[in-house]
Every structure is written in structure tokens, then in C-alpha cells.
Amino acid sequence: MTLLDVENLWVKFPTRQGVFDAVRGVSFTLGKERLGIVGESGSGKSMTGRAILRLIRPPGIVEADHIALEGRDLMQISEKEMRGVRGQQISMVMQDPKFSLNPVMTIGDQLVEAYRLAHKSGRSNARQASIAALESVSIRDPERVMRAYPHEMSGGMGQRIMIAMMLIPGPQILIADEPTSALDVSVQRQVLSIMDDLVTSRGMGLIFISHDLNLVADFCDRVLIMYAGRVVEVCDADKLHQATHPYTRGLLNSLPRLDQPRGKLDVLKRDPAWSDAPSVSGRA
């Protein structure tokens, strides 16, 4: 079942030197799966996620043949209708999500506000649902966390709280923009396990944006590799280490591997032709 269908997506920014294309002709579909988008900083990963939710503000320009959520083209609806999609049907966990929380409100107040906005319920029901949401992301003593402020939480706790908040409306799709980049390895695995359980149990689609190829290979089902705003290769995550594009090979060879120790890692050599090649379709 296809939840999201993106066709020929472009994100452009006017500059004094001309128009800069941050995302160039990206196409892919998302089903009830974990889709990874990987690439270097500046490759267009985060811009792709933001463009899906129409979070690119002027003078940025988003163009696409369509961005269809279960057949409904998000490019054709009004901003008011789009506000009903954001959070309700598609949620996004930003980079460093802890800093997306309001520092002068308790975590409980923010969760309750998010629940009441999504479900139009009373405060008592919203509080109980917020506590259940914290428990669903493996937070111990949720009552204490509800009373706390964001600065009192560790990085891993902040990540979990934001994931809980994004899942409160029951979205069909979760876009996670490098949600584990600021965490140590053990906490990374805990957060990924929580996201995996939630996606599996709720039948959601997940777009997992990262620069960590090994992490994506272990966690995702399919992978889009982006370079200079284009998708240069698409492959199954469990076959990522068999990728054939020279850019993907260069990224893989620049990473250390325990099963293939080497004295010296490769330096990625870029070919200008990669930027001009047509974008590869990521349709399943």
C-alpha cells in the first residue's frame, strides 16, 4: 500500500548569483516501511523532508508534479488544509528535537496542548493520554517527566519526548530528520528500537533521514542515496554494502568496518558528472 507518492520534487532558492537548486527532480514512494534517505551535509535530505510538509518558506520555492498523500495532492490544497495534515497525518521529528520544545513550559503542558489540539478532548483525558505516550517511548516515571522542564532532560530523554509528542495525533507517516545524531551509541539503539516498535505496531510509514550509512543499513528497509540534490542510487537496505554507484561506494569505503579492518580509509573523490546525471526514481 502506497502512503506517499512524490514525483519530480524541486526546491529552489533565488540568490544574487541566480537560482540555487537544493533538491532536483526527486521521486519516490513510501509504503508501510522504513525508508532511509542518506547523503552528505548539503545533499538535500532535510530539504526533501521539509518540502513534503510545505515547510519551505519564501523566498524558497517548492515545485513538484505531485506530492500525493494517499491520492490527495498536497501541492493543491490550501495552507489552512495543510495545517490539518502537519502533525495529524504526517509528523516530523527535527534535528536536535529537544531544542524544539518550549523552554518555559513544562513537558506535561506541551504534551497536553498537543493532544487537545489533535483530539479536541478535555484536560484530564489529555493528561492521561500524554502519560501513556511517554510510557510508549520507554520513559520511566512519566509523572515526574510531566512536571519537568526541557532543560532538565538529557539528550536521549529529549528525543523520546519529541517522538512521543509527534505520535500523539496518530499520524500515518513519521519523518525523522537525524533524530539520533546527537546521542551516544547505546541510547541511539534504544531510540531506534522504540521507533521501530511504534512503526510496526501502528502500521506507519517512516522516512529516516541520516548521514550514517551503517545505521541506515541496519535499521531501514529501502535506502535513497542523495548527492547534490538528486537521488543517485536506490537499493534495499540489507544490500547497501553491495551498492554500485561510485558515490555510494566512496561513502562506504570512507567508513571503518569491524568485519573488514583496514589500515587506511579511502578519501571520497567526487565526479562533477554526478551532479548533472538525472535523478534516479525511488518508486517501490
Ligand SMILES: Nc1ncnc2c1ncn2[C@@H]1O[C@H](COP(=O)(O)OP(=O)(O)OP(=O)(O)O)[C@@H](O)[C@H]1O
Given for the second form:
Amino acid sequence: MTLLDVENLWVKFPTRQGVFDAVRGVSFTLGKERLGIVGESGSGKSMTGRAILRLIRPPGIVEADHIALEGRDLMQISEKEMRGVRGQQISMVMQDPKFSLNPVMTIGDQLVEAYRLAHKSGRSNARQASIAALESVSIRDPERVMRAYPHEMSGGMGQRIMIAMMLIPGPQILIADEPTSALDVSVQRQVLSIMDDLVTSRGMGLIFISHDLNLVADFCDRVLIMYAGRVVEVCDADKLHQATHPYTRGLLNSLPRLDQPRGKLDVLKRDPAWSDAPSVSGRA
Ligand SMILES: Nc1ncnc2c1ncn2[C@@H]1O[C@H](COP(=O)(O)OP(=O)(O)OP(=O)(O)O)[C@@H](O)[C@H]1O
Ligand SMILES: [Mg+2]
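Structure of the form predicted together with this ligand, please, following the form predicted alone?
Okay, now the whole complex, with that chain kicking things off.
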């Protein structure tokens, strides 16, 4: 079943030197699956995710033949209707969670407010649900976390709280933009397995954005590989090691590690043909 259908998506930024195309004609569908979007820094991953939620700030421009959420074209609806979609149907965990949580409000107050907004419920009911949401992302002392402020949390806790927050409205689609890249490897695995459980048990669609192709290969079902705003290759995750595109091969070999700067991809020879070829369709 197709939850989301994106056709010919462009994100353009007018600059003094002319229009810069950050995303160039990307098409894909998302079902109840884990879809990875990978590519090096600047390839257009975050702009793709943000464009789906119409969160590109002016002067940036989004164009698409359609961005259909269960048949409803998000390009055609009003900003007010779009706020409803953002609050309830599609949630996004942003690349830097520090910008998504309010620093002067306790975590509990933020969760309770989000719950009340989404479900029009009373305070004590919202409180119970917030504690349950924290427990669902394996936070063992939810009462203490409810009373804490965002800066009192470690990176891993912060990410889990963000995921709990995004799940409160019960969205059909979660867009997670580098949700684990700031975490050390063991915490990273934990957060991934929490997301995995949630996606499987709730039947959600997940768009998982990352620069780490090997991580995405393990975690996702299908992968779009982006280069310079285009999709250059689409792969089933379990067939990734048979990928043919030289850029994909370069990403696979670059094995980004926390303790070492990325090396190999930088020496990879880039072919102008990669960015001139039309975007590959990611329709399932
Ligand atoms: N406001 C803006 N004005 C001009 N160009 C922009 C603007 N915002 C983003 N871009 C450009 O759009 C391109 C795609 O950016 P995007 O954030 O999607 O990259 P990304 O693949 O998410 O990279 P990263 O892995 O570093 O997060 C980049 O080249 C970026 O410089
Ligand atoms: Mg990004």
C-alpha cells in the first residue's frame, strides 16, 4: 500500500549567481516500509524531507507534479490544512534536535502540550500518555525526565525524547533526518531498534535520512542514493552490495567511522555524467 507518492520534486534557491537547484526532479513512493535516503553532505537529503512537509523557508521554492499523501496532494492544500498534516499524519525528527525542543520548558510540559493539541484531551490523561510515550522509547525513569529541561539530557536521551514527541500524534509517516549520527555506536543501535519496533508494531512508513550507507543497508528495506540533488540509484537494501553505480560503490567503501575522518570517498573520481543523468525513479 502506498502511503506517500512524490513525483518530480524540485527545491530551488534563487541566489545572486542564479537559481541553485538543491533537489532536481526526485520521484519515489513510500509504503509501510523503511526507506533510506543516503548521499554525501549537500546532496539534498534534508531538503527532500523538509519539502514533503512544506518546511522550506523562503526564498526557497518547492515544485512537484504531486506530493500525494494517501491520494491527497499536499502541494494543493492550504497552509492551515498543512499544519494539520504536520501535527498528525507526518512527523519529522530534525537533524539537530536542539532546535526542535523548547529550552525553557520542561520535557513533560512539552510532551503534555503536544498530546493535548493532537488529541484534545485533558491534562491528567495527557500526562499518562506522555509517560507511556517515554517508556515506549526505553526511558526507564520517565517521571524524572518529565521534570527535566532539554539541556539536562544527554544526546542519546534527547534523540529518544524527540522520537517520543514525534510519535505522540500517532503519525502514519515518520521522517527521521540523521537521527543517530551524533550518537556513539551502542546508543545508535538502541535508538535504531526502538524506531524499528515502532515502525513494525504501528505499521508506519519511515523515511530514514543518513550519510552512512552501511548503516542504512542494515536498517532499511529500500534505499535511494542521492547525488547533487538527484537520485542516482535505487536499491533493495539486501542487494546493496551488488550496487553498480560508482558513486554508490564509493559510499559503500567510505565506511564512515566516528574515530576517523572520512577518507576514501574524497579521492573517488567524480564523473560529471552522474549529475547530468536524469533522476532515477524510486517508485516501488
Ligand atoms: N537557504 C539556502 N540557500 C541556498 N542553498 C541552500 C539553502 N539551504 C540549503 N541549501 C543547499 O541545498 C543543498 C542541499 O542541502 P541539504 O541540507 O538537503 O543537504 P544534505 O544532503 O541534507 O546534507 P547533510 O548531509 O550535510 O545534512 C546544499 O548544497 C545546501 O547548501
Ligand atoms: Mg541534512
